[in-house]
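Take a look at this one chain, the form predicted alone, written out in structure tokens.
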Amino acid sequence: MDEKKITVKSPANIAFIKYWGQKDEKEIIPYNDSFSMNLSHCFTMVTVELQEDAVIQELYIKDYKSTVFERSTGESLKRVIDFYSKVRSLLDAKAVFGFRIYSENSFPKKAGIASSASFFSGLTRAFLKGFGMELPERQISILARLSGSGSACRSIPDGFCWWKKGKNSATSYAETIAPPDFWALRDIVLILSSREKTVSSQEGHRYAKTSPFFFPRLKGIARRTESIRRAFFRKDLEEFGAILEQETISLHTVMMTQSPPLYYWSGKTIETIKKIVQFRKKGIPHYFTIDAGENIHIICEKKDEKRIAEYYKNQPEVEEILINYPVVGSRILS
């Protein structure tokens, strides 16, 4: 075949209701539904150069703010190769191809900002294109979930996405529940540290059930999912934000009490949470949510974005801020 180059832009997403722990580790089926927003300025550009020589399987990564792509080996490359084989098998594709993959992030990777979700959702689109296959969005979401990064399924649809836990692989997928322009929310990412976390989310999921708070958390999620959905469609930021923070604390309580424990929060995280609570008392509604990392996402409305961003930009704990609005899901650019 002629050499082909496929480029995909795929957003990271911030989960309002989190997913932690897998009911089926092989199929990456979660214990609970989750709810997220695709992020405009936290995205991954994935370029796949298809090669006639199927032996060529290479991965190159340009780190945040780096100027060069560096060849990646070890676990990262293994996950990509395994996913290629899985996609080919699930599609029952007769074709084979080699690949050189170039991945570039607009934000720090492995820092609790869903870099695996943006990368593997983009790679899903690229591999499908490479095999010459077109699938309905639901099937693409399922395929992205099977990459091993479950949250990747939420970066496929547009805007605000709901991942249905499902009962099996065919019924566990993400879909849009509201388009990007439904609510002018902002996600202001406070980068407290750009260093990579030492324990990946994929590893952490395996031990979630060892926490004595894991199953009580699931009971709480059942209530929170209904409440946050109502608050979202009413655009009630106060109720929405209160649930965000409850959900975040619940998630990290499980992480800190599982075995071995995961202490993603740093001293900077705690200090910044305190400042959010204090600054909010001045009548500026904004709320925190934190994924598997120490960096903080602030959720607010567009009208308050500038004042909030200016305040946190000047805090000593904050290295940098990234401001996001809701956007479409992964898209093939070329």
Second form
Protein chains: 2
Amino acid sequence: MDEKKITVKSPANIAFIKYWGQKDEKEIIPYNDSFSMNLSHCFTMVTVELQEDAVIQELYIKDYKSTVFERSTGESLKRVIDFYSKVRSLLDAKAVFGFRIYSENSFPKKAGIASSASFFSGLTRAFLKGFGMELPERQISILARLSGSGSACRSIPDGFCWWKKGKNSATSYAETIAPPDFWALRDIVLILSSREKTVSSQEGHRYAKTSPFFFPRLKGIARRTESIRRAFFRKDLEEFGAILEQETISLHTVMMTQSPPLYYWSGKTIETIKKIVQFRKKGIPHYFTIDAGENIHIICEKKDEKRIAEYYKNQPEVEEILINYPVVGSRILS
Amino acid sequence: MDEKKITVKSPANIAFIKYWGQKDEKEIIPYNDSFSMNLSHCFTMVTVELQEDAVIQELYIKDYKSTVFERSTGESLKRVIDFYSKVRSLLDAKAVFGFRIYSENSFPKKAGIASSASFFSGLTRAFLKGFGMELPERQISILARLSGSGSACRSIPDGFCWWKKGKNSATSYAETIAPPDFWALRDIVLILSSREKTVSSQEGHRYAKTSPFFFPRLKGIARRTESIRRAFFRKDLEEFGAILEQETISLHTVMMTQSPPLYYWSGKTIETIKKIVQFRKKGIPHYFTIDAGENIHIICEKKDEKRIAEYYKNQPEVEEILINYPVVGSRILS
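With the form predicted alone already on screen, would you show the form predicted in complex with a further copy of the same chain?
Full assembly next; the chain just shown is listed first.
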């Protein structure tokens, strides 16, 4: 049996305009465009050992700060197997291979830092290589979207990425709107707790529409996508940050008003939001955004990074901080 | 100079359907009906010493757990003086009197327990008596509404009160929809902190409409008022409680999405919400509601009061609890 090993480094991404709710659950078509930045220090190393014509299908995960890979079964493994079948079928690939997947996160998973995006974007590239296929970036982004972790499509292209909702599977993909060095933004992740969330984003998406604020939110997003794009290209952090925070609160209000309600925030989240609003008054521009989890991402410019990091890492609510700059997308290393 | 002394005991009320946003700021006409219960153990004792033909206008406040009355000036006094003038003008009263007002709360003020409602409803009755006027309850409720603390109108009638938004000042008042003994509900107030909120409800109302979710919320309220009324008269606590919590989250999401955003919740608030959702799973029906502040009101039935009180008073987030049953409205004691 031939065996080959593929290693992919794939970043998580932080969304400035969020993806929440699926117009087409099967094809993972979102209701709205979203906009994100790839993160330098929150990434997943995905190593796939392939065995041609074999049936082995195994998944090993090394958690953040753990020293060993542990075998994963159940739902996580099932998603990987389903994705393998889907990729194979979509590519109309003749080859069959077994796999052992090793996934290693540089950050806590399931805590609102898009760990499934980094993992599945990496796995997309690895499977593609496994099948011996090369595709244009757009097609790879579409495949990553179909993994089920929709936002994985934003971890394929470089730097600052825009996911066009599209009209169907072929037109719903992410692409770079500015390279990593366009704007020296920082995402300082405040880890308030590394406990895993109890409701997955996948599950949450399904009930997004039950919120009476879901469709009103979409109207707001239509305005925000235009204005945040303008603020971004002007590098107007104040305007950018104001939209960022509106977007975050809008997302979480939808979550909290879904049936069943989703309270991703913890007490530390709301206390930290208040601290950010206060500390900003000292004239240091920095803004919060929060994904589907309790941890907070602070967006600021490189010039203010040190003062902001210093202040927040000393807050009792903050377990640790991770500082990210914009980087390229998912890459095959070997 | 003749001097007379009037003492009024006036309850705070907890709203099941909340009042937020004014259709007419000057006349304090709300956008929606609201629905509340008068609280037995959260009340204000308002004593007014009147001096005929005198110009003295003084306000003394004894805070919760304080032992002395302190003289109050500034905004609080100004509101009282304005209200005196308004009542006098609306009643077309010929008399003029000076006043020394003593206000004493049985609960922390400005912490989301409607302290201005209990105070101004009490003051309404005291001023009316001062002017020697007797009015139908409906007219008194209208006057209390015009104090500026709109929800004061709900502390005038007895028991469970419905504030009809009305079309103008003459049609916007509260009335009893069920007497205090109709349903043995309890409001267990969890005092998470007795610090005063930094933004008053009055201020917050003004910006309610800036939330993109304000008008969508009104649509939800239209549905909720009907269904909570039915659940109330059926004494269906499960249905009642579900609507209560939807209403609360809807209110606070509007607040958080106003410009400027209002974060009344503290970390303890969200942690306690989560505890309630968990503890309820043990089969003890109880539901939360939160006014414009960080503290939490737990609504339950008398039969479960002890177990619920016992559990929450031992939580580290909870400073103390206040247990309320439904009572009559504002009453002149002497």
